[in-house]
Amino acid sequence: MSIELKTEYWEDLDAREAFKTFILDIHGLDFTEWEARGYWDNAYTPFSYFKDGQVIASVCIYLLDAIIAGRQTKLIQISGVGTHEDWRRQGLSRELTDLGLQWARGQHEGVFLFADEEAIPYYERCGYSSLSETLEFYHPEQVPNKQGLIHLDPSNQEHLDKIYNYAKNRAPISDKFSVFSSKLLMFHALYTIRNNIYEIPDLECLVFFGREGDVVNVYDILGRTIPSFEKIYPYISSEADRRINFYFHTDKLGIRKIQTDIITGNNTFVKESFPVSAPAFPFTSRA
């Protein structure tokens, strides 16, 4: 039998099964609570090469919002990205890539991806270029811990509601460069950052943030105005905070004496020219 495309197959429960299998086998994901708990995103689209029911390559192009200097646009983000072992070396993930951005051709201005280490060389001969990522950071003067924070618990479905609330009514977390999408947040929230989310009332605002030793990583800040951090940080604050890492670009947030690095390792990928040099793309923004 031979090899069939599809795309845009959500709606059928066989092939969407299919795709989240392949997915568990090639990447280690299970996809299985981000649609339990009905976060499941149509705008993730599938170009995939089925064989007897199964995938056996897959490309997923994401169309995600963006700001871009202030002004509203979209961003393609490709992840998803594998071929089984049995069919690799066949030009299959190029061919779905291509059919992947013919079909987004005019709906964004900008395509993206964050490569695996074992792909550089493909991508590369593909004909994407690596591109320079901004970590911006400061190094806080202690103030007094302030009382309020709440730590929000994803596998209560009360906090979970509140997250998805707090993620479809955000503001953008900076004019400069911002993307996002509220159901991708809520992967972030399930699986890559569930034990670091916690809520401000006082400011109407969620935070997620980790500590490492003496530095905290502020990885996204929700809310339908952004506070400025001189009064997020006595909520979060240590004794022992030395440098304070954030994960997107700062400038709504007022910090008179931010610094930014150069940043490699994130293997950040762009296809032709990119509208913004040296961006911060936000944490929650990595499909």
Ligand SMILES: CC(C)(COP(=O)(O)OP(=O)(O)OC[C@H]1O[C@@H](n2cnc3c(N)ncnc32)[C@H](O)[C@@H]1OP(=O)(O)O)[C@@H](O)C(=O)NCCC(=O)NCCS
Contents of the next structure:
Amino acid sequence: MSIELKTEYWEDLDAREAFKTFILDIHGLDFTEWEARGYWDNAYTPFSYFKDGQVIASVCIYLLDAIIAGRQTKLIQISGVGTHEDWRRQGLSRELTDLGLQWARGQHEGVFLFADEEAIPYYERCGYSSLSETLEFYHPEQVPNKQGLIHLDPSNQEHLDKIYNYAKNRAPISDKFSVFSSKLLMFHALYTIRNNIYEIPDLECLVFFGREGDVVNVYDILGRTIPSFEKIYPYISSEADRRINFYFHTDKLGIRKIQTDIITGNNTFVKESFPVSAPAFPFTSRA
Ligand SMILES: CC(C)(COP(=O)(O)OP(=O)(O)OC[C@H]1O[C@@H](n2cnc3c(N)ncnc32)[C@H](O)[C@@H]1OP(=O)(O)O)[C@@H](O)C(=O)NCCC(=O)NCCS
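Having seen the form predicted alone, could you now give me the structure of the form predicted together with the ligand?
The next block holds the full complex; its first chain is the one shown before.
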């Protein structure tokens, strides 16, 4: 039997199941909880080759909302890329990517992706170039800790609904450069930063953050408006804090002493005409 191309097949539940099995096999990633909780995203469009009902190669084209210099736009993230071992080096992955980008033509301003280490030679071979990213940080002054931070637990349905509600109604985290999707954010809430979600009811916002020693990593801030960090910090501060890293641009946070590092070699790849140089891709925009 020859191989069959399928796209936009999320309504076909057998095909969707085969895709989930494939992603689990290739990337060790189990989408079951994301799907079961109702956050499966139709904006995540698969281009897959099937054989005997199984996926043998696949690429997803994720069309995402973005802000570039205050302007609303769309960007494509390429994700869920893989070819079954028996079918590699036959041009399938490149072919699927070309088909996907052809399908998305005219709908976006740029293409980006985050490569696994071992896939870098493949992306280079396919004409992608690596992009430096910006990391913004500052050294905080000590402030007295303020009561009123609530830890949210995604296994509690009420908390999960609350997080999704914030995600759907959020203001973009940055006017300079931002990429966002409420369903992708829920993926991070359930998987990558599940234990790092806090609400500050006084400020009507959520803060996703964690600590590594004396470093605070802030992954995202969600609110209808974004409070200044001066207001937020007392709720999350600790005497031990020496540095705060932000995984997004901080232009809305009003931090006077912000510093920037340019990070190279972090496996971010783009198509040639990407419209921003050295952006900070929000942590919660990574698929
Ligand atoms: C990376 C991967 C998707 C490539 O799939 P594939 O179907 O074998 O890729 P293609 O055959 O379309 O390759 C396109 C080009 O890249 C080259 N290429 C593919 N894999 C390569 C590798 N590991 N090193 C160097 N070049 C590679 C191919 O030779 C081909 O070049 P050419 O036609 O100019 O000679 C596949 O190896 C894979 O699934 N790896 C494990 C999962 C993974 O890393 N996914 C990416 C996560 S970001």
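Think of the rigid core as the biggest set of C-alphas that the two forms share within 1.5 Å after superposition. What you see is a predicted model, and the numbers here were worked out from it, not measured in a lab. Residue numbers count along the first chain shown, from 1.
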Superposing on the rigid core, I want to see if N267 changes position between the two forms - specifically a Cα shift of 2 Å or more. no
